[in-house]
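Next comes just one chain, in structure tokens: the form predicted alone.
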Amino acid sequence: MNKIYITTPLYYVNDVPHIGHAYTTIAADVLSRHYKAKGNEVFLLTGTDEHGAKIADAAKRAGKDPKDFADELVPKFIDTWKNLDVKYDEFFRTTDPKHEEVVKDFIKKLKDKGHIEKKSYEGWYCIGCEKYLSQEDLVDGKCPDHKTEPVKQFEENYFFLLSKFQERLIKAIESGELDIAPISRKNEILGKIKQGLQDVSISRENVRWGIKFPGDEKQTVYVWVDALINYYSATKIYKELDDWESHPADIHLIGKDILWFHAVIWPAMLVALDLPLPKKIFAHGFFTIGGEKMSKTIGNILDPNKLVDKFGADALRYALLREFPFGEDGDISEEKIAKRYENDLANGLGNLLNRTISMINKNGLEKDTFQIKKVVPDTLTVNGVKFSQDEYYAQHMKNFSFDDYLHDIWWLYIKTSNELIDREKPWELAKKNKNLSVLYHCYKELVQISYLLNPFMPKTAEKMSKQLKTLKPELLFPKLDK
């Protein structure tokens, strides 16, 4: 049995959990369920990055402390992927005290080997990004992402020696030791390494909502640093968990903005202590909302939490993964969410689970022959070549071709099956005492689908396997309240 330990990035709690960070955590549940569904043993973390100057300052206009206001905060995470159905191993904190020792410790072998040193820096900070940015990452003087201008700040810090692991990053990336994806990431962050890696800061001398730095009391550790060696500590704190050294993460799944700090600083610091490297870092795309970039000024942020309510969680996780490539930048609103439930859900795969069931109990066909004993994966011909259906998805879950996956759904089974219906007429075949042998087949890909989808939308799995052993129909997905 294979062990598989999968991370989503931990969220900052500067505001509540928006569809971004839903996105992100959605795909980690479903590959989660994939191989725990192979028989493998899957540990997923995620979880929130509470320190810094971003939370401070949050904290700061709400008149709370900052860890009040990180407990406050915290529990909106976790309710929202209770309502996500996301089935998580562990939910981290970058407040957890164990967590903190293991950083000071990480901190601290970095330093005794010798890739720290302390040096003067001056340079632009965006508190938004919590990091500095150059005079080519501005546009118009502002941030690009926040649109504020950066703070000059002059400090003294502890820099971890990145320069000198230029090459064997490289190497790591060139051969696939590191694995990037999609492609378009992977030669992005070549590009980037080989103009050439500058020594980072990773200490902060006037952010004092931190850990403090080993040796040095008047800094506090990098927010950034602090956050990635989360997924280290996590080894170290849970049991179910091997020790990095053995086992280091075998998929980092991370939104795009975070990719330099994924796989370039996060890398470095493991090879600087001869720690292995992470298997895969998957960098997915950006959300527009009907056509528009997120933002609290236009008013256009969606809550997971109110589709949910509207769409239910197996819809809204069907919409988002199914809308357009994962790896890719998209767009969503709550009308195409409306339109895949709508056409894909309620119209495709309700009515034809409805429709089949009703026929069967209609015309008295024998109900034994109607069970689901065992599902026999299906052989697929796809352009011609043949495949096993278990090979054919579980290739889609190795590319994180999410939308593939359920539109090969679509297309190979819900389509085809509804339309077989639809032209062999089983209502006038019955009235002719004619075979329905397109019941037993519908039937049958009924339970294909059923196992398919489960990773996706495991209740509605779940009451699809429920129909087809007891054949009471059910409404699946209810009309939707104009």
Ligand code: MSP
The other form holds:
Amino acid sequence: MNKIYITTPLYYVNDVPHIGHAYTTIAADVLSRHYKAKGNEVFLLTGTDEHGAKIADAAKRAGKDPKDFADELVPKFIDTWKNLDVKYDEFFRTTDPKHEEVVKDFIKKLKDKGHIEKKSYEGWYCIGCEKYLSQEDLVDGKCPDHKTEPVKQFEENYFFLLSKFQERLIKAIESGELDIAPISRKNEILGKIKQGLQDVSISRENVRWGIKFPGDEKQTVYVWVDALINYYSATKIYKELDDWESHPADIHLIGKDILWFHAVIWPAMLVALDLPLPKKIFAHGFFTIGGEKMSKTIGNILDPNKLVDKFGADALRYALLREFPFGEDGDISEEKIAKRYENDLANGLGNLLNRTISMINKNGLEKDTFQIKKVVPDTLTVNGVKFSQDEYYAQHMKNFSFDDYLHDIWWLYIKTSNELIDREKPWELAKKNKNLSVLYHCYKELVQISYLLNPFMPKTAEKMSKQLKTLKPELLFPKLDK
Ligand code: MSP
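Could you please show the structure of the form predicted in complex with the ligand, as a counterpart to the form predicted alone just displayed?
Now the full complex is given, and it begins with the chain already shown.
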């Protein structure tokens, strides 16, 4: 049995969670459920990033102490993941004193090994990004992501000597020791590293809200360094991970916006302490909402909890991962989710289940014929090549091709079975000569679908298999309130 350690980013607690955070977390949950169902032991870690200027500023605006402010926001994340049916194994907070100890120890070791130096630094800092921006990064003097002018800062900071690790990182990424996916992101990162790495400031003089820098109480640890170390400190804090000796993570799942930190700074910090590198980093794309960047000013930020109230967790999980390839950018909107709900779920899957079970009942067919037996996955022929169905879908999962996985279930089973029913009219066949083959075929397909859908739509899969056992039809996807 394999042990698989999967992580999501630690989300900033400057505000309540939005649909972007939900996207990564749902995907991580799907992977975790899939690998668990395949008999692996999986540990899924998520949590919150609570230090630094961004959080301190947000707390100040709310007139609160930063820790109290974080304490109020953390339950919002926990509740959201519950609403979305995300089953994580631990929820990590960077304000956990045990983590603070590990961070201090980590930095002390970097210092002892000669990887840290004090230097003065002048640069343009974007609080939204929590990083210095170079002149080339700016568009009309502003941060292109946050549309705000960065603040000029002059500080004496402790620097991590990142430049020393350039060749080692290139080797690790090119050899696949550190696997970065999709390939376009890997090439992008390699290109950037080859342009040359600059040493990076890992302490802050003017930020009070953070972990005290070891050996210099006037400075705090740079929030990104603090947050990245979570992946390692979790393996010391949580008994199960510690028992597994689970460092390094098998999969760091992140959005493309934070690839540099995960694929360059984090691995260099690990190499500096002779620690093994994460096995895989997958950076997914970003979505816009109704064609526009999600932003407070535009007012198009989607609240995942409201969407769950409207569509249910399973439909939302389905719609988000079905809409466009995980590694690419795409667009979503409430209308698009509603369309998926009506077309794919209510009229597609729900209809197939409902009419199949109703017809079995109406025709008074022997209940014994329709029993969920252990479904032996059939073979599947795609482009002339034969696959076992199980392997075929596992391969999609391995490639993080969630959209293909779901597309194929709809295309290969749901659509064809619904068409088969329309064409063969099994209600007539059954009356005439009790020909059960069409109904039996659909029934078998539904058993297979409920098994394959389980990681994406756990509640639906459970309802499906219950109905397939009891043959009592129940509406899976009721009509939406307009
Ligand atoms: N705190 C850091 C991460 C530290 S990890 C050691 C951070 N937090 S964040 O709250 O800003 O979350 C960023 C992540 O949210 C992205 O990497 C991505 O996973 C998700 N997304 C935020 N907006 C998104 C979209 N518009 N689209 C898709 N995912 C998005 O960065």
